[in-house]
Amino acid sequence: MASSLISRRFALSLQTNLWLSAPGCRYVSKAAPKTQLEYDYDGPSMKTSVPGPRSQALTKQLGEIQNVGAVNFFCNYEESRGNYLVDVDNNRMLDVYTQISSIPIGYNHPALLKLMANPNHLSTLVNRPALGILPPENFPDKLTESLLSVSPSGMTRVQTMACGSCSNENAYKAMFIWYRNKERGHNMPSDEDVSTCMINKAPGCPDLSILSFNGGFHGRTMGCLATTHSKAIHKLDVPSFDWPMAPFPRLQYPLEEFTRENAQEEARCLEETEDVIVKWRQKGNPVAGIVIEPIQAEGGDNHASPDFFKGLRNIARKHGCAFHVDEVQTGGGATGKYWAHEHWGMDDPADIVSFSKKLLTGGYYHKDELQADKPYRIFNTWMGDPSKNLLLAEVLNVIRRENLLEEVTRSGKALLNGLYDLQAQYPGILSRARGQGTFCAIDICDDATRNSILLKARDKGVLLGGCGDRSIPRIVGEKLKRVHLTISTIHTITRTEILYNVCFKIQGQMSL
């Protein structure tokens, strides 16, 4: 066994030592504090279009065992690095899409492979445990370095999940058992409830909701799919909730020429989020938690002003319902902070945080009285995967260490400033530029044109993609520097050759 591991860290090294000396690699950080090796490629390169030959073939393989509709080609993951992702007819493309605004630091983080190549950690690698009985030794201390360690303001409890959807889904089911342990005033349920529950009626199953948004994306399990109010393809044949949905803001831009206009608009949402909540108590189906997004991502990069949502949690306060802040997109680092919702400058700004993506692992932090109140009532086989949380663990020292978010404040405003430029550029084409950070958007002229110039960018080595009706999002995942922390949304550009600049142009400036 003893051999078998130095065999395997000595050929890991020796993979990383041949890396250096590759075709493409070079020096990119100079903001750590020690100098470190890092490496990515100097520019896309394309052998085919995309997809190529061998993704053809392989998406047909693939047909005959599942659909491959939203199958965009086969990656190469072993040569993908930093900002690159290859695929397997060997095209080397600018990845700004991030596998869905998921990956932290870019392909193949040294730091990250150095940590998969200690012998110490096979044992989290290999063992899976069912994390609500059975958990590590050292699952409390883990914890602590990784999810603790970035905890939102006001919340020193956190459990983990596995993705977005069921992070969310788990924290609905949190609201709604602190919000019946509230209307009982303990939390032991009587013998009705008991009994009812088992067949799906009331008073054990309680016709309560969860407010959400226009325009919201939380996830497409059954839950969330009620919350969730972006695309119809997501919804569509499924049964829903009979949930309660409120407007979200519109702001028009640029702001600085619309203070008035926008700061109605915002009030009229407040306005009639607070009316929906005291219809739907009229109606026999009271709002037990509110669930909003900082920043509305797949609806469309949809931004409100910090006093929007101070109103809103107030709202919340006052008519007795958990506010839940749903992070899974804008949460790690994107906007410049870890958490979306710091920008809105309050102690108290939520009951119940999610995360997921860029977190690597899911779940939600959440205040002590929202900790549930019994034994698998929150609960799931494996709820989370100790592997990720070792390795968000060095995700966040590199963030640290790297100053990673000092450097998407910086290039955030740089990425802004030339979607302004190019917005006066194209004005019949760009509109609305806007962000936080790195977690920019850009609208387009129409849907069609976005979506031409999503394929023409790939075939020229830029991997985008599309959100809300007519946005691109994601450009740079969260690794400034080489570059990224998010750049959640490009959102709409028109032609190709504007987008293919414009991503160059983003690149030269943020790169250090």
Given for the second form:
Protein chains: 2
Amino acid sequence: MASSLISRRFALSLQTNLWLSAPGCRYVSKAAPKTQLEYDYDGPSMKTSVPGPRSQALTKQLGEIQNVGAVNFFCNYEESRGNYLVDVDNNRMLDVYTQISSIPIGYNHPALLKLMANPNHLSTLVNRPALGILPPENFPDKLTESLLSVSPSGMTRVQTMACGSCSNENAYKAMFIWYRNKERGHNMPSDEDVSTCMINKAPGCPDLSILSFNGGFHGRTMGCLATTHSKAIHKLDVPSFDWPMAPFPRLQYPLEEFTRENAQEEARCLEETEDVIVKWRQKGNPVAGIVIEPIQAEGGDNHASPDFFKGLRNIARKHGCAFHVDEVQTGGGATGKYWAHEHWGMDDPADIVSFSKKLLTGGYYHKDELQADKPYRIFNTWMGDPSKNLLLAEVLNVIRRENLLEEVTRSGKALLNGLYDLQAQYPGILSRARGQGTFCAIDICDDATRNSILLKARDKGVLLGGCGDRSIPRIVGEKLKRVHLTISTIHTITRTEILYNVCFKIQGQMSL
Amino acid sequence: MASSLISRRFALSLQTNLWLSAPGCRYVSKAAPKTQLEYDYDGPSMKTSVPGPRSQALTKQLGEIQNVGAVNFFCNYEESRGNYLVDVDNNRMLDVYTQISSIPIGYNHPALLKLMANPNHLSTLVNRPALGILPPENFPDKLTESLLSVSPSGMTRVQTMACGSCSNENAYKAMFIWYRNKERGHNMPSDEDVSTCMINKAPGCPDLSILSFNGGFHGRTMGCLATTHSKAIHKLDVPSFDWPMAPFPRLQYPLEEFTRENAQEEARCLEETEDVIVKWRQKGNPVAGIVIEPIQAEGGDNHASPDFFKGLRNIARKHGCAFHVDEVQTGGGATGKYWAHEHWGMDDPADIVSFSKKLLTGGYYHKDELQADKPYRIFNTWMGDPSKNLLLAEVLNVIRRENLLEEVTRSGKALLNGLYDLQAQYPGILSRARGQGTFCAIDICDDATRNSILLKARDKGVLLGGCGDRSIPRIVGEKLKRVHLTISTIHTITRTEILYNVCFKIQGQMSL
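Switching from the form predicted alone: structure of the form predicted in complex with another copy of the chain?
Entire complex below, previous chain first.
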């Protein structure tokens, strides 16, 4: 067993070297900048199985305070570097899960450490303002140099928020306000609007809806949760709104072999979306906005073509619905562009684009007409956090300085080639390898195998994330029982070799 | 005019000295610790009217990016100290509004600057973890030394969140989960529960409600917003839930003159609350939880007696509803105790207590039985922010070291005495002076006068906050048109002299 494993590894190693050295291969990484190499580790190093004894003891301790059922292990963030997460048992893992895709340029990046050590920023760390009423002097400049420097096409306005759920909740509110003012033909609410809203009744609190998609994930506060349809555990026992859900395309892979079938599938989904909009309008609960992820992440790394999104954008326009692209997980560079929707190639891709995670602050961009007409309609105490804007500005500097988007594109192709190869080697286990940039995924044959691979890869020093859930197909009546293994992130140092390492480690687990 | 103002000031000055020097007066402040005096300013200093020219230019600049209708002015946080907020036009104001009551111990407190300058904490600032799955090694200890060191009675469990709205949203979810498991008699959802929840339908997404109170404020995300009833501008055009609202007592002041009337008013509110619970159960939308603020802040600084809250707690028990005390604004020491509900003197005051603002991190404490039974039910990517826990631990150290809760109690009494005196001097303008600790308020005769006083006080160097809204009485059919001027905060240095200064400055505006 051990020897066969060694020989397999050797074979794979030869193969990965082949990828690296193939003449004219576009996927070979440039040498990473010197500063990165200096602070990063050179590979995983495992001392115990995970969670190790120290993690187990801390989990027990935390269990006296909180539900710890989701805790994987405890981390030593001080010792973590770049792509490598070190745990409290001194295990060092290659982390391509990156805190649910929320660490943009790796752990303890020297540029961020230097930034935070600058005494000029102490005031920003200890005086958190109420940004909506008393912003700091540099607030417009900081927004301009950070978030507005990567504005989606057609958007010059941005509102920061504390987290992804708050971003989507407020984006929904902005769409409702916009829609109602459009219905009224002006922005003056009636006395009846004002009095009924105070007791949660229409017309002040109108019967309006947000249309979302099967498998979508948009957060867990109650407005967001009404548009989330990825796993039952998120929604069970929580009251919800009567809002419509449309089907998200289920593409067949490899794409080039299923051109016609996938085009039909996308056409079917668009048609059903339009039917649902008409149906909900007829029953008196019109769709004010449509929300969708460019790649469904939590719901199983489901992709659709640019044509699908263009069609959806047109449907939104035709029916007078706002179009909200939720880039909380996809934004920040993991697809090789700052925003995944840039791959659609549209001048007017959306009315609202929300973000959080790798952008470090939550918030949303919006077109001028989606700005609330009066103050205090989109408002809360903090409205974000300038200390996070500070970090974001430096993250964007690093991404530009180190050409990380190109690096992601190059590394993502290498990773995807590795996944294709694995899939060819293990056709009974792996299928549907897919991705954009390093936002890659592959399906595993069943839940038990998926979980086994995740755990074994972790014990070998590669931290991956699973997504998708068998409960979705079951619930919507499909026969498919696919589960997914996600690899979705952007690192400082997504050097091709590191992503080979991922494939190599996955390979190592296939026959165990 | 100028001379009469001077003589009035002189008279008031004499009077405040009298308060200070009255023999046996319990309200005289101790000398503040040396470090505080050294870093604090000695009074307001105004160079321009507010907003000054620089603030106006920046507001115009920000207006290209966001709705700036709520912006008061721009701040120079670097130059702000203790109770004094400095703006970009070099105006220095005594700030008793403190970023909507979210700055616990003043600006640039030396202890917090020292903490953030410590290089040992850099890693916490640049590596924000997904706390629910990969907590840092010191997480249980940090929770124990910060939040758990001030746990409400009967609660040993706490869940951190990013902001006040997320805290309440998740507290509501915890109450719904608890209630449904109680209804089932076990925690195993049926297949129908699982399948229906994915499409937002009952029984998976059950018809359950949260009961809240007229004038209450619990946040602006869609679950929270359904329990907020303070101002129409928060709720207008946003869909809501059919959840019940009960009346919050409207006490008459001075309390000692209206003992019987106020007891009757509270009894009426309790009786209506119980009626509403029965009514909503009968119509198939039972009340899973009751949420209430110990002092309604945003809704107009409305107080009720400990007896009222005891009665409410009993009603919750009797009808099997969870009891959630929202201390987002009242928590953190401004009432002279860490939690306003401590003034009720109960061993078992609540099932859930939520917080944010002056606690710097959001979150909620809960009794054991309110812990979600499975992982990922109460969950999101960040689940709070360890860098905020770090600051909170030091804030609590400062509060203890400098005996700030005693200081708040002492200063609050002095402030309230000052408000009583002002009210006696201007009976046509001021009424209903009330407060607990420095969480004080006084009513102004009408909206225009209230706003005029706020602006004039600001131009004199005192930053106050207004709360309450005439729209509430109008909407619920009351005849009263009261508006309020709130002074609610805790500072490092709530020295009695500073609060005299507040009264003095208010006094200065009364006849202008």
